[in-house]
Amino acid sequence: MSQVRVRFAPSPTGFFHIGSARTALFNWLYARHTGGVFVLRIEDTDKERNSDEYLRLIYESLTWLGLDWDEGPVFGKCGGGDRGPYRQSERGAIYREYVQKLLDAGRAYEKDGAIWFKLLGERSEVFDEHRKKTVVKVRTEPVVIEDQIRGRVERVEDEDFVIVRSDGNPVFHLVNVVDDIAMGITHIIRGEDHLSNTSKHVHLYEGFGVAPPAFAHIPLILKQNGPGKMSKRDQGALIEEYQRRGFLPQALVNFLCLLGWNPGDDREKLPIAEIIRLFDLPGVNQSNARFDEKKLAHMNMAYLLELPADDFVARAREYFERHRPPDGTSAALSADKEYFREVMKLSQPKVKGVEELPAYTGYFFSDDYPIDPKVRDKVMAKGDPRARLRELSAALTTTSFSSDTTIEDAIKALAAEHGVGFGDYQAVTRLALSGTNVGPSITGMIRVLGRERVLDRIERFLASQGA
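Please provide the structure of this chain alone, in the form predicted alone.
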């Protein structure tokens, strides 16, 4: 078997869609699984919609996801190769050469200023009721596609079709086939919505006297709610959104793998080396995959938990830097670096993504935090929370803050002394220190805030409650 060569061929006409990322990923995985070559080819013939900004976004998004390409435009450490140019806008002479081959072989002809591909078969004129005109129909044998995911598919083409428009620009069908021939592509892995094009492409391969590559049409990604394919307008559809929100690329890659493929068991979180080892086209599902941002967030949280503390803190600081308020001030970034680090370490097991950190940790960096009235009413209505706070405040003046354990032991001893439970101190203390009822462990919160802040906040809270 010859070396596998696959390609990803995006157009730089908009933001990088999660469906495009999944297509690139499946091609990349198959190349890595088989020891093949992953080619990046840019379909940039739409001069009106193309943008250098969107082109760079493709390169940056693929790089961020770790999908390095072996051949293609040079960007960073990726690209190069001897089958270029790898941008369709630079391949005009190649397309003209291939069109001339079809004209010379009698498989193409000019009509109405355009160039048409000629199907082989008996011809007849038929009045088309839908288009309200007479058209030439061609009786051809069905094109049989042995799709490596969808199985046997038959489609019939019964009309000649345009391959070069009257303005001289070649159409999608022609340039894709020509590029795949010239670049030696052995497997075409693309979205199911391209299956309807495949019969035309097979006819073109036949016209050039070249055996078609293997086809594998992957399932569509459906929007989170309701019917239909996920579009660029749907929430969660753009890769750069996840970069901006501080998601881990390895979590997103793992999640995307599971949109239409599974490893053959119940595992979901797998290292990329294991995914590469297991990935193969027969394991790709035929049924469409529904996008689930909650599942992605859970996956991201699982990867965040595994990050070394220093890596997590660095990512947190980078996120705070990128999302400074308009006036440039940031209490978190102005705080002592070791204090910032301790706050982030305490938060790491609790957040699903670094984007939650500013809201989650706000009260660590400012004494001006709101008291949630609903939480206050609920906490203050049970037992004698004011008494518990006064008792805890007195005990914490002499308690060691050296570890969570010393603080926990002090609270437990206090609870036993007054015949109450640990929880009787926990809820009201959390309310006084943070204004809410959610957050990291109460002992960790007390330790990181430090004795001075804790005692001051308890005193201010009690004063606000008339105690």
Given for the second form:
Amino acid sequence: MSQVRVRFAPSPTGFFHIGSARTALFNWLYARHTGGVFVLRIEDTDKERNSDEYLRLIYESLTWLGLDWDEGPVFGKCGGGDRGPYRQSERGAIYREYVQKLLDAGRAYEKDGAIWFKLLGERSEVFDEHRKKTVVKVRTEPVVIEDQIRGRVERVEDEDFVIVRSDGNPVFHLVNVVDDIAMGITHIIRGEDHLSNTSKHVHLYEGFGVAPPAFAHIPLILKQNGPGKMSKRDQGALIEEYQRRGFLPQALVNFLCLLGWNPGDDREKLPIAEIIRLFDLPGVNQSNARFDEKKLAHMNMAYLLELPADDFVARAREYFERHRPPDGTSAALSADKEYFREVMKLSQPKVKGVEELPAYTGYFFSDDYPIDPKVRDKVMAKGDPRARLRELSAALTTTSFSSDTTIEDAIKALAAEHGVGFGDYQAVTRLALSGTNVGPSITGMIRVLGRERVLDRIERFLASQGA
RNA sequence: GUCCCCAUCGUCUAGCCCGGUUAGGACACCACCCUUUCACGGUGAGAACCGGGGUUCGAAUCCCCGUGGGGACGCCA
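Show the form predicted together with the RNA, please, the one above being the form predicted alone.
Full assembly next; the chain just shown is listed first.
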């Protein structure tokens, strides 16, 4: 059996979105699963709507997701190949050659300055009520598609269609089929929205005297709220956005795999190598899936949790850098690097995404943090928090800050001495040091903040509370 | 309007092909446990076979018809 060749063929006419990414992903998975070739082809025949900025975004997004292409435009380590060029805007001569073949064979004709593909069969003029005009209908045999995912699908194509516009530019259906033939594509894996185009494409293959490749139409991704498929205009639709928000690409990829596919058991978080091993076209679902950002966030957290501390800190720093305030100053980035690192390590097991970090760690980098009034009222109403704070403050002047344990032991000793619980110190200390009741472990927080900051903050807090 | 695809908890899904399950898992939600707050983790609860016919001893599973959802009907891709 010959080698599998699949392609992803986006058009750079908009931002790269979730649906496109999953189509690319499924093609890539199938290529890697079968040891085949993954081709990237740029469908930029619509000159009006193309842009180099969008083109670059496609390259960058695929690279970020780890979907490397074996053949296609060269970008980084990807691309190359001898079936190019891989941008349709550079393949005009090839299209003209193929159109000429159809013209010569009597399978295409000119009308209104455009070139039309000619279907074979008995012709009749019919008035189309819906379109309010007379059209020529052709009685053709139904096209039968043995879809790898949907099974047998039949559809009748009954009107000739344009393959070259009157301005001389070839249309999608033509270039798509010509390129797939010229590039030796064996499996077409694409969104279900193309299913009804497939009958046109099969006629074109027949017109060129070439056996059509295998088809696999994958279900669409529906928007999280409201009706319809997800489009680039929808909330949370853009790959770029997840990149910017600091999501882990491996988490997004894992999540996307689960939209319409599963490993056949209860596992959800699984390494990409395992997904490649198990992925196959007949295992893909037939029904559309709704995008759920909550589940993606959960997946992201699961991957974040197992990230080596150094990687996490690097990603955190990168996030802070990319999200500098307008004036360019960032207390977190100006802080001592080792201090920044300790703060992030403390926060890693606590957040669902790095985007939570600036808010989560704000008080570590500024002495000017707000005191949550609701938390204050609750904490200050119970027991004698002021006394606890004074006791702790005194103890911490001599306690070793070398580890969480020494601090923990000190607090435990105080609690035993005064006949109260650990929590009596924990709550009010957290309030004094961070202004809230949410955060990393109190002992870690004290250790990382350091003796000077801790004593100073407790003193200032006591003063502000009229003690 | 025409054509095509699809249909299990709120969401993603297993089970369907090869009829017999207390219809399983995950996210979300709720409760409890753990605990040094918040998370994480653990335990538990609630939550689904779209409707109607048929075939069958027996249907989530096979067939038909509805209904619902989605897609396509461009000299866009």
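Residue numbers count along the first chain shown, from 1. For clarity, every value in this text was computed on a predicted model and none was experimentally measured. The term rigid core refers to the most C-alpha atoms you can superpose between the two forms while keeping them within 1.5 Å.
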Practice problem: Using the two-rigid-part description of the chain between these two forms, establish whether N169 and F16 are assigned together. | Solution: yes
C-alpha based rigid-body angle between these two forms, smaller part relative to larger, in degrees, is 8
Core-superposed C-alpha displacement of R388 between these two forms, in angstrom, equals 3.8
